[in-house]
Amino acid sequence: MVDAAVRPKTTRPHADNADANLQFDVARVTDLLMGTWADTRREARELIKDSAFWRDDELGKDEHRERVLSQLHLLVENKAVHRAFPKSLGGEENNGGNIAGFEELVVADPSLQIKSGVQWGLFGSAILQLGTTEHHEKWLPGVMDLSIPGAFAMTEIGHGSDVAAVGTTATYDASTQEFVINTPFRGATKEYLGNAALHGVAATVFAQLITNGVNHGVHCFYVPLRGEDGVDLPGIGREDDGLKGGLNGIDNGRLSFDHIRIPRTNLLNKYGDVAADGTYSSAIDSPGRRFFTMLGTLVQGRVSLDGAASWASALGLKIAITYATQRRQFDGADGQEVVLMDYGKHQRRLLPRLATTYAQIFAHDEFLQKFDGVFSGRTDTPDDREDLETLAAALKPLSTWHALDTLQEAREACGGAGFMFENRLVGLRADLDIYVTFEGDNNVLLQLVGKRLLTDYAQQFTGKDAAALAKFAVGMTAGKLFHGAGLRQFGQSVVDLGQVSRSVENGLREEQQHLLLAERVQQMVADIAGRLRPAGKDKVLGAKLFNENQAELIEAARAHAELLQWEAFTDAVHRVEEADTKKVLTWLRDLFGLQLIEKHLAWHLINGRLSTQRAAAVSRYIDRLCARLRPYALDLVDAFGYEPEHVRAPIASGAERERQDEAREYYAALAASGEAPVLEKTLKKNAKR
């Protein structure tokens, strides 16, 4: 275990020019980066100081599960899951509060970061927003305090990222009043579900609702799993998932239904109920429609993952880049062995997703502000809500890929200490592996981004007349033209006036990386579109255009999510009054906007937007960036505000640096004592003078 009071020393590195010695105010950053719920997460981080909430690796996956299921216990016992819940029962009704406090459960231990939001922003979430007021006040109460734990029962074997297509059926017995559930196939069998192996009593089962012989789609409906003795009734199937790539802490497993009976008022029926005859009604008329509206209601799944994994990637590069500010390896020009995080390679690895890290954490925030207005009713329409879908499935993505990525390079570039469970990074990265294809797979999720794309496009042409239609192709070719010579040109100027990497510099800074990153969007989706509009009706034919463009679809969508972010750290920035910290994080943004559109440099050279030369120095700029940021590095990863009972990682616990400055006094006072043996090579040295 790691002396959670041993504190790292954060002192600056010596440097000589004037960039080196800015004053940066972590605290004030610290308070950007918790953005508009900062006291509920530092409300959430005070808690889970308590050892009780920390992940115990010793423990088997049964013992894991047990004291997962305790943790829950506790944060009922704390009063920390009832912030999204009716003040009628108890609850605060702060929906970004809610989501904000369990995101930082995520350091705790991610298998409780899960499982909290299975019970609570799952299968509570689903009765909370399908059902109405009879359903909230009957179960609620018990999934709030956890007597009633629960599954959420949409996954199938044979459908996952399908909803509408799944195969479990609830039909209506107007004899008896009761829906039968049932599952007709193995691949109709609810699968990955957390909660459903051990410790599940209920489930909230997603179904296809078949009434007086027609099938209205999926709906929702609460089903009992055990009697009060604990024993599963009839009918009902479970089996456990076993041991997984992670995130052993919960009871993920396997529920199936043989002809299982519930009454008709099981039925989560606010936006479509069944009346004692069979009769079925819906005030929203399209059955496509309405099925949207109802997991539009479920997206904060989406929400908390974007957030959560965010943060796991600032704990991995506060671990990882804490530890190469300590760890010296092979000597410098000086005779001393030389910091890590001083080589331009080390530097390379971390600081550009240092930077994606503040982008998404930022991005994050907006996207959680739009979900609270939502959620609460002051910005909740049908605009604000399709809106707030297309930003999760844009954002949640992006996040759950850099976090694969982050922690592993964070883990290599930690060697072999990094591989040490203890200092947690493989864990971590095991732990967060799932997170890129629950709630919505990343790929089906930014398809659906790039189809929102498509249709904002297309609405543009909307009654349109020719002329219109005309005069918008001429100016379609005239921003290929601006583009292709105009921003190379401007480009070219400034290399006149001196070095390239300084032109640059000048010359991508914060409006150009904006109309860089924004004007790829838009060329991206309107080549799309061109390609697509040959299909007209053909159903045949646009299926197969759209199978060709798919590919582009999903980059076009994921470069649109990257603009997103961009401009978050962007108003993030703006936000700053503090002169050396703004630079600082202007420094770090622009590191963010080059290294995106370094990543796209073939797609910006291809079309125009820069010229070779300039395209060459962007890589060398990144470089330039990374060199600035080197004293700050610390600074930039303590601004998350995780103290030592939250990181829990001996490489970053100041243990690294005790042992560098035991070896260097050493060899110190070795040398001084004149009792140091000579080196093989000095003797050879001076035998040839």
The other form holds:
Number of protein chains: 2
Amino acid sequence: MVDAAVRPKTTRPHADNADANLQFDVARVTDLLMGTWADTRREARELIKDSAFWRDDELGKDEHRERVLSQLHLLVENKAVHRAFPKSLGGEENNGGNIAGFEELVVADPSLQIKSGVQWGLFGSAILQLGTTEHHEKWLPGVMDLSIPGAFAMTEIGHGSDVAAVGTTATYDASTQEFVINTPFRGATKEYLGNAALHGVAATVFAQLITNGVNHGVHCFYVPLRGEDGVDLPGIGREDDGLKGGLNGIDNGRLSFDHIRIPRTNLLNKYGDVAADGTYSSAIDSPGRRFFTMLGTLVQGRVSLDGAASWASALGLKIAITYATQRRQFDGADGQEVVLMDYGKHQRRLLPRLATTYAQIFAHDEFLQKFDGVFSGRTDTPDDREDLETLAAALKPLSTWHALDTLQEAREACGGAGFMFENRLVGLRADLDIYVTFEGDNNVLLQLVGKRLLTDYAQQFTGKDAAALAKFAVGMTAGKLFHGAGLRQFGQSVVDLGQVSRSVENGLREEQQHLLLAERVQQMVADIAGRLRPAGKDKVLGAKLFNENQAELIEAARAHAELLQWEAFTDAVHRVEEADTKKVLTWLRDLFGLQLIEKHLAWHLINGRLSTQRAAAVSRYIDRLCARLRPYALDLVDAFGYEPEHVRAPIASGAERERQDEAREYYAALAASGEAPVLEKTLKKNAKR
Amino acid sequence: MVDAAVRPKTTRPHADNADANLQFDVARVTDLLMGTWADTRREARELIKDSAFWRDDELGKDEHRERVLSQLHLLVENKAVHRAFPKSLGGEENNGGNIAGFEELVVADPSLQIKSGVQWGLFGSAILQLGTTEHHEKWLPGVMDLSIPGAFAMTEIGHGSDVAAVGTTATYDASTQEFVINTPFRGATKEYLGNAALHGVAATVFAQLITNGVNHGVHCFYVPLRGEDGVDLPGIGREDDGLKGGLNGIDNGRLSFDHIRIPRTNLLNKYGDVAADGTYSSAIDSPGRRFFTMLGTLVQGRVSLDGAASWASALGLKIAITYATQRRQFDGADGQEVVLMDYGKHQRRLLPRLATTYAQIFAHDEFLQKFDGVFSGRTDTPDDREDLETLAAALKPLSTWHALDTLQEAREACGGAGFMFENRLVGLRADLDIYVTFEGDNNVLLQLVGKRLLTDYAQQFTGKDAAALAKFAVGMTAGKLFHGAGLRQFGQSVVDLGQVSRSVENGLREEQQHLLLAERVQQMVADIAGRLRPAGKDKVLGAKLFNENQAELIEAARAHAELLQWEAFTDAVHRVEEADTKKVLTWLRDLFGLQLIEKHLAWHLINGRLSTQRAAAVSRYIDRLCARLRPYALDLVDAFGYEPEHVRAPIASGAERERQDEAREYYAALAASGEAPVLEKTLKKNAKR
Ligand SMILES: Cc1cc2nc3c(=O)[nH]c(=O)nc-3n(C[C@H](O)[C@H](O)[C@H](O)COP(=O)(O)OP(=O)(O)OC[C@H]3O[C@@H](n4cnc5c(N)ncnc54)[C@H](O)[C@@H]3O)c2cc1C
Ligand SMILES: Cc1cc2nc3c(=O)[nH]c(=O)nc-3n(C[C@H](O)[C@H](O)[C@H](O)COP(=O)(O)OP(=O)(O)OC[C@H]3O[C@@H](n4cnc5c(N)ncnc54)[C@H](O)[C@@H]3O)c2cc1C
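Form predicted alone done, so how does the form predicted together with another copy of the chain look?
All chains and molecules follow, beginning with the one already shown.
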């Protein structure tokens, strides 16, 4: 294992212009990135400096699973995982801090992060959020201290994204006051559940609640899997998912139930209850709204994936950029070998991804604040909940996809060394792969966001006639349209983006970036809404038109999320006082904004938002920003605040620099000795003279 | 392990329009895809139906390595790997067929493919291509029958892409007529070599040849690593690379040489020799050209990666598309659950990648023909060699990146099931990850292509004045400019693409696609050349300007490669006689062409090649093509010709369909029994009436 004590020695490259010699305040930026729960993050990072929490790459699946289980016990001992639980049970009722702390575990081992998430974030949360005091008192202590490891059993073989359609039934038997949990066919087997293959002794099981001949939809039940003797109860079926593409420290598996009887009171009954006689009652009348309310209480999984994925990207870039400032390949014009980070292409590969990572970390902190507001009860209206869920559905897809993209690019940017497991990049990528699927498949989530945007859009029109509508669509700014989902207004100076100003770059500054990004969301949604309109009440035509526009709706949702990230980044930059640091961060924000605009350049051109001349300037401007940011690349990744015990990749340890120094010294000594062989090429050249 | 005997049962969805009921001739298309060496491919596929060749996912790294070694012996027994070797030694001197056969091994286990490649394609080829008859007779029999497993030792810790700069020295000692092979510093340690950690008993080592005080550049030497006793010879250092991101069936490792003495005649001396007295001689005068000639003989690695990556993409799509035609999620307008493949977004995710895979397989066959022509000696001029190398440097990056992208999208398209190792997608992706780096890093290769394009471009101008140049640049078609690298002319009817024809689609047919793709390459190269011109003879400025344009040059090279793929696809379509099949393949080719145009839409707009109106039509047209191709999706992946023993993924076996049938039967029986619970929602609706 790498000697974590080696600290990299790297310096900023020489440069004689003022832009390359700004005072970039690394510590200040670290604070900014760490965000609202910086203290908790630092605490968690301190804890996982202990190698007991690190992933051990030598272990096979089975040993890895046991190691991670024991690490969970260590977390309990260190009181690292109880922040969200009720004070009455020894928790802190600190929802935001709890998630922040969890997220940091990703750099120790993603399996550890996710298995903790299953235990305390899913299984525990289901009891906490869907159960009532009796349930809390009965089971939460065991959940918290890990004497009850549990599975969260929602997904089935047949239904993952469409949870409402699960096949497991919970049929109430008034004669014994029990629910009968049953798996009626193979496809209704619960599948992919963490803790299900081995460690779970109980599960929170989602099933169709049937009483008095009526199906009240999906509810959650506490189901013991094992007796005191540690043996599975009769009727419990358990299978191991075996090897996965990553996260092999978690024992995912399948669970089936053959008419398992549980007491009536094992229904987690906060949002719906069954009386002894079988009468169903709920404070929420609509079964649809009730179902979504229950699911909504479990949003924290998405919150923490968004954060963990963003920080994993940060770690990947820390490794690749540190290496890129040391590794040399090919001679430059001066006969010296060029440091990778000085290549134009290498900058283009890594720096826009760095900018995006910053944007996501800032957006995540806002998201976490919103989450904390709702779950602390401070700002907990149905609208707040809906906004939070939309935010989760918008941000989680982008950050988890970005992590895969970034870790892969980082891997490739390190060449063969990137493929060595010890250098972390391949392992992180393999583990994070599934983040784009679980806690809601990314494409399915973005579709939800798209639908919300369409609904928001439609609501503006209630009671307006066609002429008013047309005017409205022209005059409206995105901020007014989608306030619900977090948009805000910046400068608002209306500029004619079609016109070329003296410097094309002037047309690509903060305000214009905002306008371009915001108007794109608005216009895309309006366009899609227009294309869906002919359906009217015709359900079949509606479904057909929707399907034809599905890909574009998902793209609109993505545009919306990108805008939110851009806004969060911009807010963060505005909070910085120090002029030099602010300048560098503004470049980075510009890089983020411009690469988004570059990605969608055709759209801006087709829709007349950019002249071809200004559009042509976008890519050149990005190149210039990359060159300007180059001297700060290392500072910008150092600002993530990772220490050698978090990084652990030998290629980011300074070893490459040491090897190169050794090679240079060898050649220098050889030259000095007068015994260096002369190159045939040189001989030939001299002979020609 | 999956029961490979289960054959999927899937049917084409109903559709009442003629376009959905074409007679698509799967067998004919399979022949087309299998290409020139179809027989060899079929032979190889037949061989690897034997489970002895399959990857066993249960094995840890160490057992996996031993299994793959034993599989190599099996290949020898089956005479599956000697096609390229001299007839005099029992080979067939069949270069194209040899590569075709190797490539197919990827679906058995990529580790098997690559380890075979190291043994017979790299280690063996170095002896064959760089050595002379004496070397062939002495070592090739042992290489062929695997009694001499060997490493190909080119890369060093310090130098991968820049092979000319390796630090290992081979210094001639005339007094003993030996070369002294030495690793002068840590960075000069040979690194990442297959067969180096364990199995290699010899190596072909690339080192700076120094004799009489002159360094003649990198040459290749045959270096024994172990004695008869199986123990490493004194001075040989060997280290294990340990766990990697994939290909863990191969024992990659490091080799170092502490003044190892080998006979003078162990220099593989085809392109450069040292006489007993130390006099160096070579038929190639320029050391630079000599070096590139030697490297050029080893191009076959790139050829086979291009093919293997394309076929791995095919397998990924076979799995994901088969599953997508069975898997259902969410109710449709008719109350039935919708098959994934019917979702607009799902089509957009998978079908363009299918089109690209077809293009790559067709382009690969042309590439393989070119390779065979050169290596058989039939068409072996320096120009042919240069074209071949450019082709390799252009195609290998695109197909290997495409494989990663496609396998990932396939994985995500299968949801959680895609992450299960048994379903193949994650394992294939992990193994193929490094294909983008070894045998030449993709970005470095594309840069070579870009330089070649610039050179070709510049050559047109020799002796022309500025006015002639300007005229030239306007009038020239890409076909004329870059004939060397394989471009050809199609229809050549000059159309005004800026003008909107009656149907916008009319402006996006074959000829226009060709023109758009070809002119883009030409214009990008011309633009970059123009931006580099100010440098003149100023080396430092030249390097600076080059670096500023590096990313775009790589993009131009990619555009060039895309054009070649498009042309190959089009040629293949033209070879099809059957009208219906041709129609479907034309749609697929259009999909390939249009998604390329869509990807670069902003470029076409900025450069005035497309009107905004026609540009706006591109995406809609793609959607329409996807919908048209939907009924043939399964046929198109069946045409890859894979049998269950090649596919082996349970999710593509028909099991999903069986589970769904079971669930439907359950619900149907329940409904028939009259005991089905009524939905609360339905009750509420009825109550309102
Ligand atoms: C390692 C791992 C751990 C997990 N842990 C748990 C756990 O602890 N508890 C638990 O309950 N679950 C768990 N899951 C399950 C996970 O949440 C599901 O896999 C996920 O929700 C996706 O469901 P699915 O696999 O059924 O995919 P599907 O829903 O079948 O989706 C497959 C594909 O179809 C696409 N698709 C689906 N619907 C549409 C549509 N309407 N339009 C367009 N495209 C569509 C999706 O984008 C996706 O690409 C885990 C999964 C894994 C792999
Ligand atoms: C599993 C495995 C098996 C292998 N097997 C063998 C083997 O059997 N024998 C053997 O000899 N070698 C082998 N290799 C080595 C392989 O060929 C090298 O890793 C590869 O050539 C890249 O070299 P590098 O790792 O030194 O990366 P580098 O050359 O250091 O490149 C690192 C990064 O810098 C970028 N870069 C480099 N130069 C430039 C430039 N001028 N401009 C812009 N960007 C640049 C690249 O794009 C890359 O992303 C193997 C490697 C692996 C991982």
